[in-house]
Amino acid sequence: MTPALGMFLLFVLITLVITYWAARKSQGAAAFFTANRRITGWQNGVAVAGDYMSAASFLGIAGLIAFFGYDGFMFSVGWLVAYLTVLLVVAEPLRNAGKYTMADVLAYRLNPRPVRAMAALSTLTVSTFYMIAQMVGAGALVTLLLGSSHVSYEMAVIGVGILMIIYVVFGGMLATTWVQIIKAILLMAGTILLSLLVLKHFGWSLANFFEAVTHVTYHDKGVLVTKNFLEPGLRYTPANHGALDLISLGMALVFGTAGLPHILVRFYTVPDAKTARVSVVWAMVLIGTFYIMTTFLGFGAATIVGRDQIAVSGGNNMSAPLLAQALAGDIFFAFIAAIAFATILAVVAGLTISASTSFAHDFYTAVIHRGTERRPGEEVRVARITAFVVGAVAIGVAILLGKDANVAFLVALAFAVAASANLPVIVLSLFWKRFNTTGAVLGLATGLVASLALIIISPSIMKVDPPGVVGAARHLIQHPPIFPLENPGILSIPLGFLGAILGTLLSREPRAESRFAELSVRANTGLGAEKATTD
């Protein structure tokens, strides 16, 4: 047995034991969806960090920095700053005013059926986008580690998908939380160790490290070039609307985090709003430390491994594991790759439970059955069935895209959808008395349709590839892009807000306005929240 396979199997065994333990405690809707709200502040903070620091962070961002230097590091900046929005705007009100999902806050003073239907659709879309990125990373990682002759990319994606479904179906939120906690601790330990090894390679001198970063040599279209990776312009160039694309990316990352369903549901697992705030502070400390260290992962891979070697050894997603191999050999390579594998399993479990919870609680129970369960435990059973369906869709699309798609880029698109559809209605529902059901539905629909449509007609999907391009590198639509930017956030986010505002101005809803004061009191003080969460 190879070291990599052994470490993989050890982590899988540990997580399956946790799932077995959690399954015995996950009886009933509150236990399955929110772990009975008994997660402490530090536990939820570490779990939030584990949920947030996904394969896009560990694999994708390291790869983007290794290939595009400063421009790739902008992904790290966006993801780090984004948690300020969560802390200052949504964490406390969400915990006080909701029960299981984001739609609980919207339905508090609005007509619940149309709002919950659209919110469930948006949640499923964002979660699926995000999940596809994790599955792509998982397939590429396992194939690189174990060899394509032993495990194909398709087999690796299917295997990860099956494990993800097991965690959610049997262990619920409790199992998912502890898988995320273990993964976050492992990821932080591995990243710190890898960063220290990079510094050791340069004689513990930051000056030597950054000096090397200013002279990175690689082949560009067959020509050997030397670039300063501390200067912008390797990815976002003026010829490709670089400034606008970077602004669009930043908007998607900063605003999208506060609309990510799998992050928002974590605030329902704590007993009160104070604990929710504490958990966000814990998460910000861990997340901030991690994203600072992506500097060493990405630039270290560019200078020590080399961009050319990374390109032929598994693509830019494998920059961090290849850096570990170059610095400390195959055993450390296996350890870092196993951490990346743990990262993927934890995040896809969180995504799956948020998607299945939204469908079961918001659509099946609230929309189809008008808020009543026909049989005890039916909502949980529907959530488990949904987990199977969502997992199957993510597996299928990840196989279709192939292992060469950059996972950080794919996740940035999920952030754009979340920022365009979810954030406008959450903010306006909490802070605008006039806001009503028509505005919520139109805002969700406009943001969702605008972001998806712009993605389809952007360079991400549409482009005429040169002859001979095959596989995942080939664009899905062979046509010059209509929308010039890779990320739609700069246009789709204002459209989401515009749709919500115009929809609100089209009609008045006295009930929604009359309950605004009640929502404000509960959102800011927590009065009445405990009764709502135990109903």
The other form holds:
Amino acid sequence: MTPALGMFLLFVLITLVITYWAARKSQGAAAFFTANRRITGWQNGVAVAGDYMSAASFLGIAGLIAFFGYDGFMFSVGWLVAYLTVLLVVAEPLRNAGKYTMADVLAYRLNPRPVRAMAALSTLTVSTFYMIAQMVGAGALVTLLLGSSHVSYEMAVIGVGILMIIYVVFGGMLATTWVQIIKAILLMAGTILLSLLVLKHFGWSLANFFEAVTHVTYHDKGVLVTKNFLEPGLRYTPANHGALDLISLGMALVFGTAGLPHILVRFYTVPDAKTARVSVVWAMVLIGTFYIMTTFLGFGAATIVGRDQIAVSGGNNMSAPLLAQALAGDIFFAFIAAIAFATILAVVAGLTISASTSFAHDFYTAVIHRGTERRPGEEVRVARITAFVVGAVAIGVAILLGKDANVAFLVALAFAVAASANLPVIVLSLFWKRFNTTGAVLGLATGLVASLALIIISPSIMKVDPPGVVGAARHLIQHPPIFPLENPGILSIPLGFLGAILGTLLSREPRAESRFAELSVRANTGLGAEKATTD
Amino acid sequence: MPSDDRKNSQDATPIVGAATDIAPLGGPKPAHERTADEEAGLVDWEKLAASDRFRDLLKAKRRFIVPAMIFFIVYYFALPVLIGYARPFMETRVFGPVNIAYLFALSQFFMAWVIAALYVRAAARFDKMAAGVVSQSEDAAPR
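What does the same protein look like in the form predicted in complex with the partner chain, given that the last one was the form predicted alone?
Whole complex next, starting from this chain.
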């Protein structure tokens, strides 16, 4: 057994013990969906960070910086800044006025059935796309980290899928929360340790470190080049509309993070809005520190390991683990690999529970059964079944796509839908008295359709591949892209708002307007907010 | 005062309830036992929404949140815009090899933290104002 496999199994064992403990402790709907709203501020903050920082952040951004220098670092900035929208606009009103999902806030003054149906559709779209991207990534990574002789892609995907189903089905929100907390602590510890080792390598001198970053040598198309990695332009160039694409991505992050269902459900796990606020601040401290440290991880990998070496040892996603191996040997490589594995599991568990909560609460109970549970505990039972189905579908799709599938755009798509469909209706419902059901349904639909359509005609899916690109790596539509940017936000977000506003102006809904006073008082004061319950 | 007809003298439940004790059956529930739904019916939302205290709270929040949002959005999007359209300026070196581009990207993290810290301080004031609005509703609500 390799050290990496040993550490993977240790992590799995610890999380299964937590799931067992959580399963014995959790009874009833409030426990399953919200951990009885008794998670403390720091715990939830750490869990939000654990829910948010995916393997794409840990391995992906370190790799982007290792390969493209400054442009990779610039890419990482928006992921923290986006939390200001969560802090200033969404977290507290949502906690005050909702129960389990974001649709609770919409359904307050709007016609619940159409609004919840659309909100559930949008939530499931965001969660499943994001999850499929994570699962394909997980399968490819686990095989790389453990060595494909030990674990095949299919086994890795099935393993990750089964674990996430176990956490959610048996342990509910409490187990998911603690898996996320442990993962976030491990991730921070690993990143700090790796950063310190990089600094040590440069004699504890930032000057030496940055000096090395200014001349990174690697082969570009067979030619040996030396580049200053502190200068922009290695990835985002005028030729590929770099600035515009970055602005578009920035919009999707700044408006989308506050509309990500798996982040939003976390704010229902704390006792009140004030704790929700404290937890966002905790999350911001962790996430910000982490992304600043990616400087050391990425630049460290570029200077110490080198881009050529990374390219032949598994590609840019392997930058951080290879850096660990170069600095401190196989055991540290195993530790960083285990952290990457923990990272994936915590994120997919968060996605699974938000998807199943939305389906059970918004769609099954509210839309199909008009808001009444026919038997006590039915909602939780449906959520458990949904978690199982969602997990099984994600495993199946990830295996069908295969490990070479180009799935990075699914993450861009998830953020775009969250920003273009979810955020406009949440904001307008909280702050615009005139807003109504037609507006919400049309806003959600436009945001969803616009994001999907623009992604399909973007270079992520529509592109003419050079000869030699075969199989799953080929673009689906062999045609020059109609929409030039990889991130649709710049167009789809205004369209989402436009749909919501035009829909509202098409009709009048006196009931929605008359209940605005109640929603506004609740959202801003916490009067009548859902309280923490006992075990 | 009800007579003590309990068989088990070991039962330590007090006979006369203080406000924190279990509510007697049938009477109105004390505030801490009401569920969210029960509380909703007790509040005159229209009146609260129109009250001066609540309007002051909304005004105070708006005065902080709107400028903060505008500032951070402008500051953040300045980064890709400047990188895209003012690259020579961004490549100016400041400390040794470290250029404006890197420092400006790094400053975004501190900008976000500073705004978050300022908001937490301001929100302590909003919490007090919100408590004022809530106490107003409890004065009016039947017990």
